[in-house]
Every structure is written in structure tokens, then in C-alpha cells.
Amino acid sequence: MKQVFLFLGLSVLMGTIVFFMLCGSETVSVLHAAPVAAETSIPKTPFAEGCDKCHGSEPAYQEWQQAGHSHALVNLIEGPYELRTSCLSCHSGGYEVFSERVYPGHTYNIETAVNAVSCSSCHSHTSREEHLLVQPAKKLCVSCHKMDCGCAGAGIVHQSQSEMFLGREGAGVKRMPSPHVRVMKKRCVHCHMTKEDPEAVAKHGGHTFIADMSVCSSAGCHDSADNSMAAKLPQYRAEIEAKMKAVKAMLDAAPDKTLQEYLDAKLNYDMVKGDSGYGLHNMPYANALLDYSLSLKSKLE
């Protein structure tokens, strides 16, 4: 008979607990749910963040929608590269937190995937840094946008701002950091994130990462007259067009693809390329690394 009672109160023990445990699973996904329609609770996903019903009257989070980083994982899905689960870890938010997560037959890959380059890629409730952030702000951004991802293809550049801006790993140019590299420890966010006024919902800076040449003064780096940038922009971008026109000419009329010279040659191009700004990153090595490549035309023909 003890034997009998036992039994009965594990299994009443045992099922208290699967209980529980069930509904902290559905917990945890209504606390990442997106917003569903008033006719039901139930969640569409148990990835989808919930970041807004808090913060989406924010100016961060409205400026955040005028961002790039708000259609990362459109971009990929409809881009030219193959799609890889892999890619998620820049394209996605919440594929780091979700990977070491076990939802039985719903785990977060590149079909069930949802978020964009969102707050949580960037921010987390847990962590201990300045803003939350889920590294400092130095190597935040240079987690992403780098050369050496991979995830586009061997040998494919699919983002260079950290190389450029570091002045590193071109062909046939010495290293040749920014000047810009010295005076911001924060790197990227001193360009990208600096707005006037931080309460106000702006349309460069902030978290629209949008870069403004008024920035230049604003941040007390330069003052209006020495800051020229505005009139010289035009003329560095159409100098940058021209010699990217000409390597481009160049590499498509190589008759040897596989020469070291056309390798190092197109590397040195899509870096520039890749760097989404003209080079503007790092002007001087821009302007080294195309001059390289077309050095090497003699040896192409």
C-alpha cells in the first residue's frame, strides 16, 4: 500500500512540474511575441520580439525604423547570395539568444526567422555595459560589418567598413588606418549615432545610423571653417566613380580570370566596393587600393 501512495505522489509531483514547465515556455513566448490581432492571444511565433509594445513611441525606435538595419532580413531573403541560417547572426535579431534555446520542432532558422537587424542584435535586459549594449560599443559594429563573414561565398566581399576604416588586408597597399582611427574610441558611433538633440526623432544620427557631413563640426572635431567636406564630397566621390570605372573595365576584359594580378586586382575593388561609401571610410586608402589595381592593367592584357 505505501508502495501505492507513492507512486500516485511522484506522478502528481512529475506533473506539477511538466506543468510549469510548459507554461514557462509559453511565457517565454508570449515576452517575444510580435503583436497579434485583438481576436487572439495567441502568439504567431515565439521569436518575434515584442520590443515595441514598450518602447515604440521612443525616438530610437521610430528612428530605427527609417534604418537599413530595419530591412536586414528582407535584404537577404530577396539578395542575390544563397540563403544560410549562418547569415542570421548579422541579418537577424534574436538568432544568437534562440540558437541556445530548444523549441522542439520550431527552432530558429532561416524559414522561420522574423526579426530584422533589431534591438535585441544590439541590446539586451541582461547586460552590464553602458546602454545595454550586448558589447561595447568599440566592437559592436565591427561584429557585422566586416569582410570576413563568409556567409556570402568564398572569396565574395560582402561588407569591408571595418577593413577600410582600419586601412587592412588589401593587396599590394601598407597598412593605412584613418586618421579617424586615433581620435574615435568609440569608432563608429561618433559618426553614425551623433544626433543634436536626444530627445527628438531625428533623420540622421541617432539609431537611423544615417551619417551626416554636419557631424563633422557638430562633434567638436572640426569647426565650420575648417570643415570643408560638404564641397569636397562631390568631387572624392566622382574622382572614387572614375577609377572604380576603369578597374571594373579592366577586370571584365582580362582574358586570365585566374592570374594573382586580376585576383588582387578585384579584391582591391570590392573592398571599395563593399564599403558602401565610396571609401569614405578611409579616403587616402581607397584611393591606394584603386590606384594598385589599375597598376596591374599591363599585366592583364
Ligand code: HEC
The other form holds:
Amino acid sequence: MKQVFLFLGLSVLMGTIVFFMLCGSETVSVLHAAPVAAETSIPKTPFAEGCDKCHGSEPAYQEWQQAGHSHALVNLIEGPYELRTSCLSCHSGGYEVFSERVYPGHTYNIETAVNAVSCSSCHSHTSREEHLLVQPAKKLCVSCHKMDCGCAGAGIVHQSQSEMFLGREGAGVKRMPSPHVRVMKKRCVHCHMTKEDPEAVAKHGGHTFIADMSVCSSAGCHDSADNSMAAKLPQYRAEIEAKMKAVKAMLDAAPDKTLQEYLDAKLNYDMVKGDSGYGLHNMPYANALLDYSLSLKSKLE
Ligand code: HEC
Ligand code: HEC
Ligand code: HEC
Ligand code: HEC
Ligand code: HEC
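For comparison with the form predicted alone, produce the structure of the form predicted in complex with this ligand.
First the chain shown before, then all remaining chains and molecules of the complex.
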């Protein structure tokens, strides 16, 4: 009997504490985003960023919802790699305002995270950059789409668009930036956010960030009459994929997987694979990386 009372007493006490913690945090968030948080749909967790309250009906928001960035947290949790809180730095955003000082007791980690690569991963009302970007467009995408994060675990290259585009970090090959680096001042944004009508919701470009081959001719750069790029791509792709197959076979057959030559050959392979699967962002560099890997064959046998 005594235990039951003790249990009930403790439950009530805990409940009260949790209740006051929640109230407390909401008071704080009201202070921070005054008119918004006072609305009816107060988020269940103070971490939810809530930009949709004011921006939800804009094309940017609706485009974002359709595509990869809005699924980044779910894909992270359901994905094949070991989870760490450090993964959130690229897979989940919107916690910048949560300092221990202002929000004591609110720590975000794999269990408590709620946002994907959301608006505040890239924008902040306190920023002075154009479009309130947290970093200039040139640096923004590269800050996550890079392989040198040092947190995904040794030997994991799950994406490498920046290194491939900039033509660096591979083994045994000189620097070889894509010719696009020179002409595209906003880099990734140039191809991945181009859309015809800025006011309309698009299926490609804009905040879907989905590029397709139509961008090649959109700024009058490549000839659209013969749709040259879209026609050439399958051929480039087939060449690269054939080389990748050869490197893969070589890596699989290598008896000593600790040799530096093995690690170099594998790094180059993983980089090409980590870039849209076949090195799309810099075909000449992808070819050079794979050629170097193949040149190591005799050392691996
Ligand atoms: C805060 C980190 C972060 C930033 C900044 C970022 N990305 Fe991403 N991006 C991701 C993650 C994580 C994914 C994987 C999402 C998933 O799980 O499918 C992704 C996926 C993508 C995809 C695949 C989309 C799809 O629908 O499958 C494209 C394309 C892309 N990003 C382009 C960009 C571009 C262009 C920029 C710069 C404007 C950018 N990203 C900035 C983290 C980021
Ligand atoms: C430096 C930024 C960064 C960090 C840190 C990071 N990721 Fe990613 N991750 C990305 C980006 C960018 C993509 C999208 C790649 C693409 O679409 O080509 C991605 C894609 C993924 C995907 C989906 C695609 C795939 O390769 O299967 C999974 C799962 C994933 N990451 C897991 C993790 C895990 C687990 C961690 C932590 C151990 C982590 N990531 C840390 C940037 C990062
Ligand atoms: C991965 C980074 C990224 C994310 C996530 C992102 N944006 Fe953007 N946004 C950009 C960039 C880059 C630009 C500037 C594009 C340019 O310079 O052409 C931009 C521009 C804008 C603009 C002004 C131009 C336009 O396209 O209307 C608005 C409004 C905007 N974003 C709102 C949002 C909202 C709302 C969200 C959340 C749903 C969001 N953004 C998420 C990167 C991002
Ligand atoms: C209380 C309503 C409200 C909330 C909440 C809100 N915004 Fe805004 N935002 C505005 C208003 C108003 C503007 C100015 C609109 C304009 O200039 O057309 C603006 C402008 C912006 C712009 C600049 C668009 C451009 O054309 O360059 C971006 C980007 C943006 N907000 C992102 C965000 C993000 C990210 C969040 C969530 C962290 C957020 N906003 C939350 C009201 C809000
Ligand atoms: C020259 C134009 C161009 C530039 C610059 C560019 N991309 Fe791409 N990117 C593309 C095209 C085209 C695709 C392929 C889309 C498809 O499969 O139809 C693509 C594919 C991708 C994908 C894979 C999308 C998916 O669905 O899995 C990611 C991620 C990506 N790019 C990120 C980036 C990042 C980050 C940068 C900057 C470092 C960048 N891109 C620069 C044109 C470009």
C-alpha cells in the first residue's frame, strides 16, 4: 500500500515538473517570436521551427515540402548508418536559438530532433545576407554537401558533390575544378534553383533543389536545338560506369585491404559514386580519379 502511495505521489510530482518545464519553454518561445507562438497551433516541442506559420503558403515552402531536404531527418533515422548526434549538423536544422542559457534543459539529439533540412538550415531573420541566407549562396550548399565532415565515421563517403565539382581531395590526381566553377558565381544554386516563374510552385529547381538537364540550355549556355547535353550524358555515364565496374572488381579481389594503394583506389571510387552515383558534376575529374585507381592494379594483386 505504502509503495502505491509513494508511486502516485512521485507521478504527480513528476507530472507537475514536466508541466512547468513545458509552460516555461513556451513562455520563452513566445518572447522570441511574439505574434506567432501565441497562435492556436503551438508546437508540441519548442524545437519545431514554425516558419510555415507565415511562409507556408509561399512557393518556396511548397516546393521544399516536395523534395529531399524535407525528408532528411526521416531518411537519416531509417538509413543504414550508425546514428550520432553529430549527424544532425547536416540532416536537421533550426536549433541555433536553443542555447543552454535561454532554454535550459532543452538539448537536441537524435531522440529529440524534429526538423529536417528546414528553412532555418539556410535562412535566418537575423542574417544580413541577401534573402536572409545564413551564408552566401556560394558557400551554403558546400557546407553540407561535402565529404570531409569527419563525423560520418571512418571510410564513409556518402556524398561528395562539392569535392567533385571543385575537383579536389581525390588521391593521386591534380586539382581539376569543373569549368562551371569559373562561370557560376552562385555555384550549386545556379543549376539547382533555376526555375522559370519565381512566383509559381515548380517541380524542378527553386526550393525543390532538383536540377535536370534542361538547366544546361536555360541560360543560353549549351545549345538547346540539338539538346546536346541530354544526348551526350548517357554516353559519358556509360563510360564512367564501365570504369567503376572495373575498379569495383579490382577492389573486391584485393587480398590486402589495409594497403595505402587500396585505400587510395577506394577513396577515388567512393568519391565518384558519392556524386550522383557516377561523377556527374565533373566528368573529366571522375575519369581521372578512376584511371588513377586502375593504374594501381598491379600493386593490389
Ligand atoms: C544543412 C545541410 C544542407 C545544406 C545547407 C544543403 N543541403 Fe542539400 N541535402 C542535405 C541532406 C542531408 C540531403 C539528403 C536528404 C535526404 O535524406 O534525401 C540533401 C539532399 C539534396 C539533394 C537531393 C534532393 C532530393 O530531392 O533527393 C539536392 C539536389 C541538394 N541537396 C542540393 C542542395 C543545394 C543546391 C544546396 C544549396 C542551396 C543544398 N543542397 C544545401 C543537406 C544540406
Ligand atoms: C557534412 C554534412 C553531413 C553529415 C555530418 C552527415 N551527412 Fe548524411 N548526408 C549529407 C548529404 C548532403 C546527403 C545527401 C547526399 C545526396 O543526396 O547525394 C546525405 C545523405 C545521407 C543519407 C541518405 C543517402 C545515403 O547515402 O544512404 C543517409 C542515410 C545519411 N546521410 C546518414 C548519415 C549519418 C548516419 C550521419 C552521421 C553519422 C550523417 N549522415 C552525417 C550530409 C551529411
Ligand atoms: C538548402 C538551403 C535552403 C533551404 C532549406 C531553404 N532555402 Fe530559401 N533560399 C535558399 C537560397 C540559396 C535562396 C536564394 C536563391 C537565389 O539566390 O537565387 C533562397 C531564397 C528564398 C526566398 C526568396 C526567393 C524565392 O525563391 O522566393 C524565400 C522567400 C525563401 N528562400 C524562403 C524559404 C523558406 C520558407 C524555406 C523553408 C521551407 C526555405 N527558403 C528553405 C536556400 C534555402
Ligand atoms: C511572424 C511571421 C514570420 C515568421 C514566423 C517567419 N517569417 Fe520570414 N518573413 C516574414 C516577413 C513579413 C518577411 C518579409 C516579407 C517580404 O519582404 O516579402 C519575411 C521574410 C523572410 C525571408 C526573405 C525572403 C526574400 O524575399 O528574400 C526569408 C528567407 C524568411 N523570411 C525566412 C524565414 C524563416 C527561415 C523562418 C523560420 C525560422 C521565418 N522566415 C519565419 C515573416 C515571418
Ligand atoms: C552545371 C549544373 C550543376 C551544378 C553547378 C551543380 N549541379 Fe548538382 N546536379 C545537376 C544535374 C543536372 C543533376 C542530375 C539530376 C538528375 O538526376 O536528373 C544533379 C544532381 C545532384 C544531386 C543528386 C540529386 C539526386 O536526386 O540524388 C545532388 C545531391 C547535387 N546535384 C548537389 C549539388 C551540389 C551540392 C552542387 C554544388 C557543389 C551542385 N549539385 C552543382 C546539375 C548541377
